[in-house]
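Only one chain is included here, represented as structure tokens and corresponding to the form predicted alone.
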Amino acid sequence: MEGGYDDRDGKIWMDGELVDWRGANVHVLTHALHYASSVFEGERCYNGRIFKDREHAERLHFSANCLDFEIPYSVDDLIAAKAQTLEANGLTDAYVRAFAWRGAGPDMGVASARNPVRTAIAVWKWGNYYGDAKTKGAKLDIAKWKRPSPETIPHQAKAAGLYMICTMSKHAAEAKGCSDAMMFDYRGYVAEATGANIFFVKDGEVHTPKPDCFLNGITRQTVVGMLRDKGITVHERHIMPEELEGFQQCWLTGTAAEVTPVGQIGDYNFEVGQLTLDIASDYEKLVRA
């Protein structure tokens, strides 16, 4: 078993060069550590190919722009760096974490325009995000925290600061023996899990929350397209909490989660049904094609 994420063999790409894993460090006065000025991507490499490689690199740039900074490497630079990092670590099936942040520099207040923007890529082996829930169905708590209004956060960005309430919600869920937590949004509609989008099935049709105040995940968009290609009706809409009782199936989507069935949310139970199993299988085939 490997040690902590700060104590491993291997290489991490930082600011244009590969460095030893244990030496990939930043100063304690790094701006992102104090003010969350950081964006990231979660990606998976299957059989030597990163799924949606370019889309992830483009979104990293988009997220940085949302936080008012520019990544000093182009999309093509990032794609090449990811491939270089995978090769340096001898991995063909791996999780890929690309990220960028405001580093330490002359500014140490809220404003940090003069600080350098740092960029890094790390890769490692990572199995099922939810363990055996991938086949048995995850058990979800219902979080007390809600996704904020888009007037208060750049919700389209995959930004580190937006995950603070997700971390707290997932910790509370795990303390109750759950795999994750489902969150409502600021209006009381069903939103997402702490790091994955959510789908429901009723009478052969699929319902998924409208991503108007949370991240419209790349995996989510992929699965919506797959369902429609199969001729299945997909409703992207606001979902009220009381509707949970009427849904028959449920699953989560995300780069880490892939397609994971859900068996329970709070007091509501769902079957791991055929449509859930089919879309999980189809997604697995797609990413490994």
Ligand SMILES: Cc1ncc(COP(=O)(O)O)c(C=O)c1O
Second form
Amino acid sequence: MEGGYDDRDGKIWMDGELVDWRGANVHVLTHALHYASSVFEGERCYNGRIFKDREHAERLHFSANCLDFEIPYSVDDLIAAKAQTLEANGLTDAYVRAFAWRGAGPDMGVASARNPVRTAIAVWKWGNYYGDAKTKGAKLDIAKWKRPSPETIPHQAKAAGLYMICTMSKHAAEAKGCSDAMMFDYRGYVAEATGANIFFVKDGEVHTPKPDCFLNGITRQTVVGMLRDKGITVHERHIMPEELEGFQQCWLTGTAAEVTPVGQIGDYNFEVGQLTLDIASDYEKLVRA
Ligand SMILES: Cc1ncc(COP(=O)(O)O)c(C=O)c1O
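Could you present the same protein in the form predicted together with the ligand, rather than the form predicted alone shown above?
Below is the whole assembly, all chains and molecules, this chain first.
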């Protein structure tokens, strides 16, 4: 049986070389551990091919730049390193976590320009993020935390600091028997779940929040394209909480979530309808194509 995530067999790519899984450690005075100077990617490899490999490597660079640091490996270096890590672990179907952070160094205050930027890639087998909700429809809580204003945090980055309120919201949701929580934004509009974007269906048309204060997911962009290719109207717009009552279907998108139907958000119920099932199956085919 596999142990915790720090106690497994295998290799992790760290700063240019493969190291033993259990030896992939950092010092406790790592800047990122104290001030969240860390960015990451979540990716999935299907049949030996990472879906949107380059887009994820580019986003990792973009996120690091948002946090004022530069990853010392190019996009092509990262793509090669991800392939090397998958091969070293003998995996063709896996979750891929690439990440970069400010390490330990001369600075231990808020500023960290002199500390080295560290980079790592770990891969592991990961099934459905929401377990059997993938087929039955997930039950979502409504988070008390709000997605913050773009003036308060770099919302387009996939950065550790943005996840503090997501973890707290998801803990509260799980304590109520829910799979996840839907978050409103600082203005009160529907935003997203704690690690996935959200879509709604009403009378054959699709409505999804405009990503102006949260991550515009790679899966979200892919699914919007797939819907438009099918000739379905997609409205990317601000969605008011009272509109939830009128939506018939709902699903989440994300690299980990893939396309997961939602059956309930708070007191609102949704059917796992045909369009949801079609999009989930089209996405499944696309990532394995
Ligand atoms: C907060 C948040 N929103 C949305 C997403 C979906 O992004 P993507 O489709 O790029 O995985 C994720 C997952 O990475 C996320 O963590």
